[in-house]
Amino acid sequence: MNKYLVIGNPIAHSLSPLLHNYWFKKYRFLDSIYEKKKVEKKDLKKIVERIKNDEVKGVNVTVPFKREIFNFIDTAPYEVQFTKSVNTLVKENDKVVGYNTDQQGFEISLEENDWDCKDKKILIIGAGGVTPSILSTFIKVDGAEKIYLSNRTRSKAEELKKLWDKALGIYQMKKDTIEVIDWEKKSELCDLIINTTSVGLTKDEKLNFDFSDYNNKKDVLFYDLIYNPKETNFLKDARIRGNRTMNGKMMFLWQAHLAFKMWTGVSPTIDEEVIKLLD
């Protein structure tokens, strides 16, 4: 039996492996099974060995160790190891590779709701392992006019900045197009605020910035990365606003098409039927 794995902690509230049990159930893969792992930061090393060994074949990665794991495994690509965060990983030539489908997911994700980033400005609340890849798709030519930063741990949010700071060159951005801010502090209006944190994934954990300022804006997006409740305080609010609103769905949906891809070779449709399926 071929055997897959997405490993976090908290991971009750995944939906991974009953998407990819659908996958592997509708295009005959009958030797292969999906499961969730809740691990520890000290079992990641032995996660990318059972890999090594054949034991696992493949293993999806989520909070809070998509930038932990980035240690244990042998080699990436360039745009991995410039943002050290994985979401993915795959065994090649007897190395495990670690890969990260959460940017392009994110990006087609936004593409189907019709969002265009240029000349937007940007609210991103968070730094963990995720934002990397979600900055990725704004800091380009083209791009975000503006993107506040926020975090809990100011430090964390300042490291992120300092990183794509150094990289400003590359993408033809001007430097101060990052802004860190304090926790909780307001920023100026932005045209997206996006909910990078596991704040939500409990019924009543809730995030307290005052977006009072946003009443009746029903242009301005709030995308909640968490898709498992299908809507969080964070969302609730934005639509009792009058706000636009979005959960992660899509974007988990397409990452994860990424990396069946990777592991299979086929590329599994996402249509209605795989859609009702996370409801």
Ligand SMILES: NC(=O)c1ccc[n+]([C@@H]2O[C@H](COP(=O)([O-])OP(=O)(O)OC[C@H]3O[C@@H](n4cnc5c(N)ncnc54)[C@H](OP(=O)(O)O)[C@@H]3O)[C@@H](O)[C@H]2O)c1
Second form
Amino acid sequence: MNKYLVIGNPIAHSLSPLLHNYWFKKYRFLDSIYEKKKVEKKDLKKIVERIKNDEVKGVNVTVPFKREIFNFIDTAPYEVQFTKSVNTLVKENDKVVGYNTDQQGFEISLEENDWDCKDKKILIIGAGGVTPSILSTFIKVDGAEKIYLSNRTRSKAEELKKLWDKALGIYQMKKDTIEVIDWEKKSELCDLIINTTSVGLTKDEKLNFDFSDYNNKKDVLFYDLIYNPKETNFLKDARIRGNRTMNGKMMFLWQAHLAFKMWTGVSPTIDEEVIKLLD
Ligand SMILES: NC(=O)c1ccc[n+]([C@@H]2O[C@H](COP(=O)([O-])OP(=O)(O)OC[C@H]3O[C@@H](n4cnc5c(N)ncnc54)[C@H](OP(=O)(O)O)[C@@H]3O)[C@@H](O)[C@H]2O)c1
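For the form predicted together with this ligand instead of the form predicted alone, what are the coordinates?
Starting with the chain above, the whole complex follows.
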């Protein structure tokens, strides 16, 4: 049996097993199974060893271990060495390689909505394991006009800024493109506001930002990376204000698509059936 895992804590919300097992069945990988496993920090080394020993074939890493797992892998592509954010593990030539499919998953989800970041102002809430993938999407030639970062632990947002400030020149972006603002403080009005925190995974949780300036701003997109629950309070409030909303479902599907392809060589179709499967 080829075993695959998604590891994290909490992990109950993860729909990865549902999705990957659906694709395993559809593409006739009948000797493959994908499970979720709640782990602690102390278990990460052992998980990597299990891949090395061929006990586990592939692993997805979710909240809060995307950064921590970097310390245990053998190697990673350049962009992952830069961000130190890993969401997919696979064994290649006897080495456990850490990849990240979140960035591409997120980018595709925006492209599917014809959303282009050129000259746009963006507020990114959070500075956890997934946030580097989100931030890097907007740092490119013809990238964002301004990126505000706000995290409960401000120093983590400062670290991200410090890292990416080095890259701005390469893409002819202004030195002050990235600005860290205090937690829950107002920024100037933005075109896109993204919740990259885990606040909302539990139904009653709520961020306390004052978004009243966005009332009836129909073109402003509020994007929550969380896909389960489907509508967090962050998105519900935005819908009531009259803003555009998007949850993390399409990003989730695309990051999974890329991981599945890496593990099996098969490029699984993202169609209505699979989109409905997650509802
Ligand atoms: N749709 C997708 O495909 C996809 C992919 C990846 C991640 N996600 C989602 O993105 C979220 C973050 O994932 P992650 O891996 O970055 O998690 P993480 O590394 O654990 O980071 C958690 C982030 O949430 C903040 N946070 C947690 N509890 C908070 C609270 N009570 N108040 C304020 N801030 C709080 C943390 O702030 P501090 O730094 O102050 O602790 C940190 O910024 C999760 O909900 C995950 O499910 C979705």
